[in-house]
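Shown here is one chain on its own, the form predicted alone, set out as structure tokens.
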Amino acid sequence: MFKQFSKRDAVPQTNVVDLKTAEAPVLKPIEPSEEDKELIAFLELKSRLHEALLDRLNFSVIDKIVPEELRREVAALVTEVLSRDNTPLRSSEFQRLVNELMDEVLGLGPLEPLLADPSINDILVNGHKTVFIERSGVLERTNTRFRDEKHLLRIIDKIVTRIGRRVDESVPWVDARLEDGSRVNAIIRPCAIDGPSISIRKFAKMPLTMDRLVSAGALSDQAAALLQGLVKARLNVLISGGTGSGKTTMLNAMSASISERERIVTIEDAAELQLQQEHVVRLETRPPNPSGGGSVNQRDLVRNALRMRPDRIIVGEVRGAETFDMLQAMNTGHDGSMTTVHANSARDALGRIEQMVTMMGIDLPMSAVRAQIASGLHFVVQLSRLADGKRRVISVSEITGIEGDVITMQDIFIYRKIGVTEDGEVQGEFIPTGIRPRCWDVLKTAGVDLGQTDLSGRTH
């Protein structure tokens, strides 16, 4: 069956390497390209100067000084050492030079400038050497970066410092809050194994109205109006969606509907909704402190809120055993309220849901638990982050009572692709299925006008 080899057919042994004693080859290091080596003796510069400027300046008072005059000492500065250094810089570099010290000195060093374009969404930093930006739902890697990855710890340090809060060995993770509202998350070695990364969600300097969501296509005007009218009739909605497909921003633009004359408490990780009433209360969880007390969660919040006279509970993002005292409290009187959570589909949400409250410990049987959703919960808003990273409703659908063991839904309104263009722009319409919702005469009655049609295309 096999062929017998003989010593003839044996491959010559000239080749042949003996591993016992061999040598290993030599690998060249790789060369840095000359922009590389200009980039890196840039940073080496900056910093030295920057330990220079923590010798020199006074930081207790720092927050005194009027930002023109530090700007003097810090070109000053520089001035005096690149003399001294025989080192000249051109006029430009000179400037860039004396501006990102200003950044490291006041701010967040390279991501200050990142941080000031209102065209970026998100700051990915992966490690002290790559750094990517979101730009309408597109990464692209930018030529940002820090000098080690001492520096970079030094810049996670200063977010965290500022909130009272600490990442170490022990607690290698943080959730943190930026002063304009952003949303930080750090992590750090041993659990980045490839050094520090920084996550930044920047906080909207204007949030987005329903008018400009129907502008941007995310929705149909017709849906916008149905989503403002729950609102104003005080329906409960649950906004539900993947990872960075719009969730905070659809809950700040349907807040937008609440009457001045009601009261909101809001409840949240980390503060980053932007209502624009003046009677909000603003409530924000606690992390543990370094002995492992003191921590408050969320359902402690929701919990303590039912205690302060609200109209209206919105909580940021339900997460856990929370969900319960939010499916009591819409079940209770607290009508209008609103909240987020993670999920692919409006079927899926509800799963959460379910799966949420029995996080909290009771042993509820699951008919119980699926009655408190159906008689909670009004409507349920899907939204996706396309293929081409434009976000979108893909539907809005009611909640309309339990048969059995099953929750029933039935859509009002859906998102139906069509195709995609050659520079792969995802193409499709916001369109009505043709039911007419349950609470139509609920909309009524609360006084919203819904225009000439009742959503199922008959005009009267």
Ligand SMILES: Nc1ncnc2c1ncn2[C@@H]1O[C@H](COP(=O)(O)OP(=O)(O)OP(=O)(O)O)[C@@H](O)[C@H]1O
The other form holds:
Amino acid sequence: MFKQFSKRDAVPQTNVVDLKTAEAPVLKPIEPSEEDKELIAFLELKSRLHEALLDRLNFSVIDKIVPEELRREVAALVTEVLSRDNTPLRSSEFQRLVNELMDEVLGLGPLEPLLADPSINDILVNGHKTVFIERSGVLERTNTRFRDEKHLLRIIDKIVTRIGRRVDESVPWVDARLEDGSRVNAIIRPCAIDGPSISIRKFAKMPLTMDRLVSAGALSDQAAALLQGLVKARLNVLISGGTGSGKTTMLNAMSASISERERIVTIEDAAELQLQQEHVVRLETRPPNPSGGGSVNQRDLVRNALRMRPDRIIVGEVRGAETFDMLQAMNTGHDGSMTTVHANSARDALGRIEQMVTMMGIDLPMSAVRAQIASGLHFVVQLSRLADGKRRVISVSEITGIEGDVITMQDIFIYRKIGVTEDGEVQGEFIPTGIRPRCWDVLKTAGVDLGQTDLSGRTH
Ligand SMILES: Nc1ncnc2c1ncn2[C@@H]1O[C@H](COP(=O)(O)OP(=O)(O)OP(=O)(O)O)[C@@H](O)[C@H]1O
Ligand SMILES: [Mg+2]
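Cool, the form predicted alone is there; where's the form predicted together with the named molecule?
To see the whole picture, the full complex is given below, headed by that same chain.
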């Protein structure tokens, strides 16, 4: 239905144009800036050269060509085309053109410089003209762009075919991994309405260790010592946080405290964890094949992992039915398990776990589910990306039991926000709440030495 045109919507009289006498309004095109013009000319030139290159190169042998040889070929072609067109270029532009053409042929085109920049965490492509990056927790728009939608689709295709997957109108999204381990999600039309979108979480070449997390201000060294102690004492830990809050990073950092003598099985949707130990079996889920069959989900893998004589099971992130099996495992002697969950507070994290278990459709009374959570899980580590982009541990809470039908928890550490500086930096402090964890003796028995204090400030 069209909206009724009411009097209030009427155009004010002063703006009414008499169509018989008025001249056609001249619509002024938006003039591109000098910078835009230069960029467009550069992209056009590159596109022409790219096509000429595609004609000339024999792609069946491209993997065998030494990059230096290819570079010489590309440079020769650029020189030839430029002199034919009489388009002089500055030497820096010439080099840039050659580099970008090399990236097109060997890599992921315009994404290559962003992939090579170690200060970038995430690369987010929203259609062919818009690319954002995340650095130190803050999003920035870049001037990277693709020639057109076809160019972007070609890059997506390159990413997914390499790992034997595909993306098309029937299943327009795909999870993939780049050769260097970076995690990728791509989604195309018709679901991505404004054009193909890619989200890349770059693989950390130097994963953040617990020490580095402490020096980056993500937590206090006292809290770090407690977290390391929990792992050594084989307590079951749930790491919780919002999107990109640092859950996987924390799981990785905590896993470094697992003894070399243990057999670890990891389960992930897209393998990201970088465990340093030698004895690790990595399992990854598999999406359905084009005819819809053959998928392997996290639940299948958890069940299989239990038959693999694991000392520890680590699930990258619980999302569904596998939560039930993890809880069962935690309650039947598989100690030292760790996983992450997407939730905004420690209390919400327990709610999410409960929800995922009940979603299974198993006829278990809620009180039984809660009792399993309360006895299976020992600690919840809550992470958050604060307003200034910094990722911090905002609470470390111990699960103490169940009262009535409420799971009881006590905070051992919290981050207290004090204020915000003029340039937007969040100021705060990590404080031990003064509560002595119930697991204190367990930690001691496991040989964990938390120094002279028991986190309550009392010395022994
Ligand atoms: N304390 C930190 N300081 C600086 N950078 C961090 C910190 N923790 C994590 N990062 C970086 O932030 C990015 C997101 O971290 P991570 O992948 O661990 O988050 P996540 O919560 O697992 O995200 P997702 O919800 O997408 O799975 C990564 O690039 C990581 O290197
Ligand atoms: Mg993660």
